[in-house]
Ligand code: GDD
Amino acid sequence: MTEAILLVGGKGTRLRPLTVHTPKPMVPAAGVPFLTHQLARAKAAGVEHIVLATSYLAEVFEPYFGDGSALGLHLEYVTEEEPLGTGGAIRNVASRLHSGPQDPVLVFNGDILTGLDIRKLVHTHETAGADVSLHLTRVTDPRAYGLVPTDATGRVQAFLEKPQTPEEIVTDQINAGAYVFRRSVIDTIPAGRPVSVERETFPDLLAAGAHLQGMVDSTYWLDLGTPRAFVRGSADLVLGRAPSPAVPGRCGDRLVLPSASVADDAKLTGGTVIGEHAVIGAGARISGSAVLAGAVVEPGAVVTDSLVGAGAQVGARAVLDGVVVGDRAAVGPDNELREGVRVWCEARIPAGAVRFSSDQ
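Taking just this one chain, and keeping to the form predicted alone, what is its structure?
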């Protein structure tokens, strides 16, 4: 296998209002744009040619990644004029593929951070003689997902909508967002209209007697569709829980990019990332968070499981826990912001304006 399709867009827009100047796939995760990790892992698995199927803010990717030569890849870009869904996006880039009809083509989702063994998925596909193979993962609570039961050999039996009752939970296996298609199967997807692989392509193939193979790989898996998950994923990359050859440094408790300035007595833990030219003041404590380029965290501030946007400012003694601060926003000194708070780009919160603790 030497070719892949990377689906970019869709759910990624969930972070858009908070980082309007840096769309989510380009927000640094562990020091580099998140898509860099995706591309590097595909390269490590033997992929040479990747077509990026883009819709949302497609114009930002090619100027950054170019032809892919810096990553040892050949990249091409196809932009949808109208949203086509997952299946429609795959079909829309078919003309850019070089593979023969029986060759495997990797398809993976730009919103998923995973430790999937890509070579193993391809091997499973080829050994089974499948038309499509799916990466499946197990989750503790599958109610929020579509279920994919398989037989004893791993062959997919059905695609079930989100279960509504305990009786409908027949498996804990879900679609994990990475596939290997036989090249000829891609050409069977209807062209020029929205198509969902989950709700249309896969069920229709199954009904037609096609061989869909599931491979359960329960290594690291995280859907990065929310800001909280994105921060968690960045920290896990730094900690080494989520493998990536693109992390710009050694894995550990913190990643501080060379141009950042961190006070000697500041404490950085939990996979925290400090971006280029960011400034961390004396006595600041930052855990499991991402502080993006040019941001300032003033002395004594406490930042936990939060995203501090590019050029943003967190005032002295401010407390942030599970918060997203948009690009160039300012949280004044002595504020206390707790789980779920979103500070919009360029917003200003005066000193001591918000507190969640009781008066006791």
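Not measured: the values here are computed from a predicted model. We call the rigid core whatever largest set of C-alpha positions still superposes within 1.5 Å between the two forms. Residue numbers count along the first chain shown, from 1. What changes on going to the form predicted in complex with the ligand:
Relative to the superposed core, Arg193 undergoes a C-alpha shift smaller than 2 Å between the two forms. Fitting the two forms on the rigid core leaves the C-alpha of Gly270 displaced by under 2 angstroms between the two forms.
After superposition on the rigid core, displacement of the C-alpha of Tyr77 between the two forms stays below 2 Å.
Return one more block: the form predicted in complex with the ligand, after the form predicted alone shown previously.
Below you will find a single chain and nothing else.
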């Protein structure tokens, strides 16, 4: 098995205020653009040729990854003029595949961090003789996902994307966003119009009696669609909980890129990553957070489970917990920002302007 399609288009807007010119897959996680982890994992599983199906800010992918040779891959890029949806995007790149009609082709959502055993998914697909095989995972609240009930042999019985009513929540097994398609099935997706693989292709295939096989496991799995999840994923990569051959350094409590400057008594824990040329001041305490390139965290600041954007500034003694600071934004000294606050790119919060705790 040698080929894969990576879906990195669509609206993709959820991290946008933080990274105006950077599509989500290119935001650094554990020091490298997130997509690098998916590409490196595919490569490690024996994939050689990957087509990136993009539509949103597509022009940033190719200058960074080029022909893929730095990763030992052959990469191609296809840009949709208008987003074609997940199924339309897959169909749109079919002409770039070299596989024969019966060969397995991997397809990945571009925002998933997972320990999926890719070879095992392909093996399951081939053993079952399936038309499409889907990686499934279990979650406590499946409403934001595609529900995939299976029978005792793992054969898919239904595909219910983003169930609306309690009656529709028939299982805690969800589509984990990685598939193996029999190549010939890709060619049956209608061309030239938007198609959702989740809402149209999978239900139609099931209705027509096609064999969709599920492989459920309990490996690491996270959809990085929200900033909160993105920060978690970055920390898990640094900690080694989420396996990736692309983490630039040894896994552990922290990852400090070589050009960063960290004061001797700053404390970095919980999978914190400090990006290139970032500066961390004396006595700062940073836990479970991602500090992107060129950001400055001043002395005594306490940053927990937060994302500090490229070139942003966190003032002295500021407290951030569960916060996203956009690129080049500045949080002045002595502010206290908590759970869910998102500071827009380039915004400036004056010293001591915001606090959550009672007045002192």
